[in-house]
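For reference, the chain that follows is the form predicted on its own, supplied as structure tokens.
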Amino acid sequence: MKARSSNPALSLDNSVHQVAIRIRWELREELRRGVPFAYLTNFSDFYENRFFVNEAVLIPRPETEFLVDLILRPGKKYSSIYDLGTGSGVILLSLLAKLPHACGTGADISPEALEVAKINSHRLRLSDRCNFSQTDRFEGIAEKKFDLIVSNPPYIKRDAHRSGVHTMVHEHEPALALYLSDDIYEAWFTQLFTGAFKALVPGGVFFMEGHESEVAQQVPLLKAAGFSDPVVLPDLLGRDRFLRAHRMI
């Protein structure tokens, strides 16, 4: 029988090799189960930066990058931003990275998501210009006013839209950030739009990412909340995806 090597370096190399094999095997099994790669690596690239992500937050989408583009495209210099449903903080932090004189608040009802957002704010060295609040929509911020409110809320109807959700998304991404019950859908967004109008300064703007089969029907809700010029904007594939509205008074 061949004698076992007494060379510590060779023993260490062998141990590292075995660990690497085990990690590759575990990753392969997780991928086979449909676990998104971003959750296995704990990062996702979004709008020129790399963000920490885990199962408490949605994996950022290209559509949401385009939303950031739409907000920044006119060249307006926002100073105070409210990001409703901030999740990992990608929208708020991407905007702050491009608007060096702006400050912002990220709100979410999930404490686990807010911990991820805080980690990202420190990683990007933006923690001195933002804070995070565990709240539902606009609860507890009535005294604050913003010139930009942006939201990527849960906008999938749990029953009516379920067939359009990829199995991997449904099984692994947080349901709290994805779904609303069908029976509260309209009332939930009515409250969101009313709160957004009240929290904006005159001349402030509201942006939202929404469901392609719902955003056109939400325009009247924005008008009823007080917004004078709500419009639907398409995503990169030409699908109705975003809402923009101004508070004129």
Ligand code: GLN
Given for the second form:
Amino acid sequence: MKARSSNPALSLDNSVHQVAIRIRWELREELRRGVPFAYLTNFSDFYENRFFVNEAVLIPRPETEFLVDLILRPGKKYSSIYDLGTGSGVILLSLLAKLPHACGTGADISPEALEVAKINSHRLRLSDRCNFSQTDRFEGIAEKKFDLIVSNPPYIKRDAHRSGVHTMVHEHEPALALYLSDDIYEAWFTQLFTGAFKALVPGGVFFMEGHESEVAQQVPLLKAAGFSDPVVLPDLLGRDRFLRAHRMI
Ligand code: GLN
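One more: the block was the form predicted on its own; return the form predicted together with the ligand.
After this comes the whole thing, all chains and molecules, with the earlier chain placed first.
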């Protein structure tokens, strides 16, 4: 057995060292198990800001940054924004940070996700220009209220698209934010588009991130909901990933 150090400072040093080794070992094990790095560090950089994240929310993706850029690119000014499925709040808060006169609502079905979004709104000093609502799509939302509605909803079909989802994503990120049952998929989006149309003011615009193999088929659903000129927009790799549509009247 090792003799105990007679110097208390040395033995404290030694135990701090042991704890550091243990933490490093545990982190390495978590990474080996496939826990995403952002859940271990509790932050993720998105667009121009750093966001707090935990297991209640998706880790923000670069294609969603591209969506924010698409929305801001024409230099259009929005004053009232609704972000459906806000998660950590990255879309809403990135837009508010760039649009100093805008206000917004972040909606999510998950109360745990809304807590994360609220933390981020305070950290970015944007909490005075936004509120958060626990709701499913547009339930309880006033008509003709917003001039921009944006959404990154769960758009992966639980069965049909499952093979395209990375194990790390499937095992660690919240299923609620990722998947919809195949059999309700179309009806779920029909309800989303109808709700979005009603909640927009005439002249308002709707943007959505969607699944590569689904967005083209969602264009007629947007038309049926009342939108005038729905279009599919590609991401940086040229994949069909976004929808944009206007409410004219
Ligand atoms: N883009 C995410 C992924 O591929 C899915 C996000 C979503 O369903 N909204 O893992």
